[in-house]
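The chain below stands alone and is given in structure tokens; this is the form predicted on its own.
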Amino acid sequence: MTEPIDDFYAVIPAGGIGSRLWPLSRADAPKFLHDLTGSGNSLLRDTWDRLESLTGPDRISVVTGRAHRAAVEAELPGIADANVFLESEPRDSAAAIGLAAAILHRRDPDVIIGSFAADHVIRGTRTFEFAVQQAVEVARAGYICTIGIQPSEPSVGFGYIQKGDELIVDGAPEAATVERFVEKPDLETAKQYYSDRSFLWNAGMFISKASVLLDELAANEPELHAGLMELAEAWDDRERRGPVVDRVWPTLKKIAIDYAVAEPAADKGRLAVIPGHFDWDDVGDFASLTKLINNGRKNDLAVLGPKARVLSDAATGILVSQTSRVISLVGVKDIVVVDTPDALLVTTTEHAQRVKGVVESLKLTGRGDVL
């Protein structure tokens, strides 16, 4: 059995609404709170039971929307109310994973975070638990450290990240420098990272003293640093954190933490990497989905839904129904249907990026009601 790490502590970013996976992912009922795997749980409930066997129940925060709080704390009633850290509004990941840093460095100055998105799939448990031991080893030695999976095939959804030299840490033998990040490749550059094995998929992943982490993020973007330490200042004190959040929240500048602090850190040596021998899917299109259902296999429908009443003959892909209505599908391949009671999504897994096109054209028509 896995020994809690005493001075690791989870923080589970959980915003975003999954623009790719509507209508079945909303920004009332956003991807991290659906069951996508037919384990019974919502995949932020994976999460937590994943982690906490690395951290204990009372080291794990979550990051999240205020309109999200409710349903958060009722999927993780084991959480306490100190670690609910609340977004007035979405500030991209930087902010989410600088403010929990700087909370919880100023609570323990000497605290290592791991951050480990809400709605991932993550299979092979003991796997997974070594690889974040040794990137705990990793950040001790004062590494921001990230874990990359070792890629399954020549994906273009992923972005990658090259290993560089091998890293002599105790208790990390696995452990590499990271030579560079690079971003969606095309179909013929994915295949050359698959044949390359120092290429492995950036899962956003990252572990860090809290201090380290916020030392790197004030040498690149002070003013967003300054902003989040005042934040933290005020926020075990109720009674000052409402208008200190009110006030600041909103000036923080919009930017991924891989922008902010992976990448520079990249630059000057100070980021490394362990690769994970996991199955990980982030579910990012119904393209992932299918195939995370099926476990692979391509000539197989996927059904998803407890009510879900479907017909069909010589049909692959998938069906996603939140309704009681008879599907009925022949002779297609390779087709996504999302059935709602509001509405009703058709495509196929090709252009399952696409999904997200529909997303912002809805938000430009005004149709905010189907979102």
Second form
There are 2 protein chains.
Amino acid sequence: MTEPIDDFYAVIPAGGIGSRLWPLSRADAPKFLHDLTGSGNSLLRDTWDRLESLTGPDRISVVTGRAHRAAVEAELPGIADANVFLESEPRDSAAAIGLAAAILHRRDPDVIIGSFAADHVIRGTRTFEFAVQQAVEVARAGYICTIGIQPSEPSVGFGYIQKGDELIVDGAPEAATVERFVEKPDLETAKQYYSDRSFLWNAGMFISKASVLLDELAANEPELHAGLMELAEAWDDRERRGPVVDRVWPTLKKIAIDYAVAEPAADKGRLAVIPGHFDWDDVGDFASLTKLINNGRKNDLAVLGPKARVLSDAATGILVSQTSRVISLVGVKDIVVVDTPDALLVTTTEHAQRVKGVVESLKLTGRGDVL
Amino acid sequence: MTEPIDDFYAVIPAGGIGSRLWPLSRADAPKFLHDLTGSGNSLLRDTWDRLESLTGPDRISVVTGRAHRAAVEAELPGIADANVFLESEPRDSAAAIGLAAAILHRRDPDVIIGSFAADHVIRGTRTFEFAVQQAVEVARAGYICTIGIQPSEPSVGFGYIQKGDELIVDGAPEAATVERFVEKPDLETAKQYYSDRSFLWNAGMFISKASVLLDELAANEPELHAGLMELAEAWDDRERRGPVVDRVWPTLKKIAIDYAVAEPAADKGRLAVIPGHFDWDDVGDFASLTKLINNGRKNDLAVLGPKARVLSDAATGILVSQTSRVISLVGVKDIVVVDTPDALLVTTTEHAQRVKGVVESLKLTGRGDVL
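For comparison with the form predicted on its own, would you give the structure of this protein in the form predicted in complex with another copy of the chain?
After this comes the whole thing, all chains and molecules, with the earlier chain placed first.
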């Protein structure tokens, strides 16, 4: 058994709906509340279970919307009330992770925090733990440390982190500086990155002293930082928290932690990276979900839904069934069928990215009742 | 207005479920009860309306299963009770049409009958009427007369009738003898038939004196004929009909009218044909339904279902919606989606013929509740 790491606190931002997984994911049933792996657990619960051995149950916090409070607490019966940070509305990842950093720093100025998305899939617990353990050592040395995933294919769906020079930190044999961040590349570039082992996938994991992260925020986004400090100062006062959240939170700048913290830190040489050798996927759309469930086998039909009544004749792709209807798929290849009580999606894995556009169109055409 | 034809009686066999249109067509909602053209009427009702001007409302009979009696009478409020011939179970078309012939012949020995399927689509009322008028004249001359459809494409989905020599009959300028019947051909043969204008589609329309049809049945299928005569003799006696139907009907040979009457008659030179120049389709599967609704346009999405809430992004094919769900089709080509409350079918027009196999599989796997 791994021993919990002293003064290490996990932060799970549980915010995104996962629009490209509509109509499975939607406002009142966001992606992190779904069991997408067939494990029997939601992605959020899997995330908790993965982190618990590194932190213990009392040092995992979740930042989520007020609307999801009950669902999150139902998924995580072990979570302490003080570890649930509720947003009154979504303000992107810098505000969410920054809020947790500010509150936890106020409670313990020496705390080291690590942020881990609530809706990613990871396989390989021991290698994951080893990467986090190294990252914590790097954070202890004053860096902001990310964990970059060693690519298993030339993906155009993820951003990349270019690894720089080796970094000498005790207990972190794989630590390196970060040369630069790269946005999602085209296929040609992705192939180059894949053969050049120094490019890693950006999985949005950041581990640092809370103080270091807040300093970086203060330098790059002073107003956002000031707002977060005001929130943190009032947070643990039951009577003051509500009014301050209502007043300050909606004014905070919407910006991703990558832009507000990670990239500026990289430019200053303050960002480090540990390569992660575990399987990781952000399950961004139905194409990646299909691949995940089929373990890469192209000629299978992935079926998600314990009550599915399926009759498949030479069909491949994915079927998500949330009803008790009989579903027959005949001769359709790389198909995506998502069957829910009030909405049905039929597309192909090739067009999986376009599902986000469907959600936009439904909003615009007054059919938001199914979003 | 066309005047009704003296002593001409229409017979509408309304029996087939239309398995290749599952889950739209099913045991309790067979194909003939559906509006497949968007006309607002069922195919059965359209058939009635087409025939009424040729026969008047009192000389159209329907042969159907006991289970469909209420639905048929609801669709055809003008039908006389004496014109509804109920089968206790399906015994194929020779028994169905033969029963009508035997009953009507008993009521009026000189009657001329014409059988017209309840679930075909015809466009071009005037040319249809002209073909039937000619066929009745040919029947009056003692022939069994079919109406063969002038092909509009080299179809492999229909049987063919080869036209022979011209037949001199007053009032039937297009009459010809029938050279032979041909089963569904392969594409190469269908192309030859298409360029050779003497091959017509077999649309299952047969017009003859009831006595001539019964004589042909007696010669080819004497036991079937005897059973039908026994039924007809008892039919109009309210007390005797039920017991005789229960005893005799289930023993009747299951055989198509083509084999029991038309082909043997052709061999004896007793079958004639009138070419039909109207648009005709048996709407046998979702591929032909798609073509029908799209009027042949390949790049459209045909939508059937007045309450459909559809969001289509570059989809082509057909969507049948019987629910109020939002249905989004993204980038799928030649797709077939049939959305009903208890069953969903997703296939492509290319595989539309395989739907019949789905129905068989559902029966075999104990999921007959959705058939």
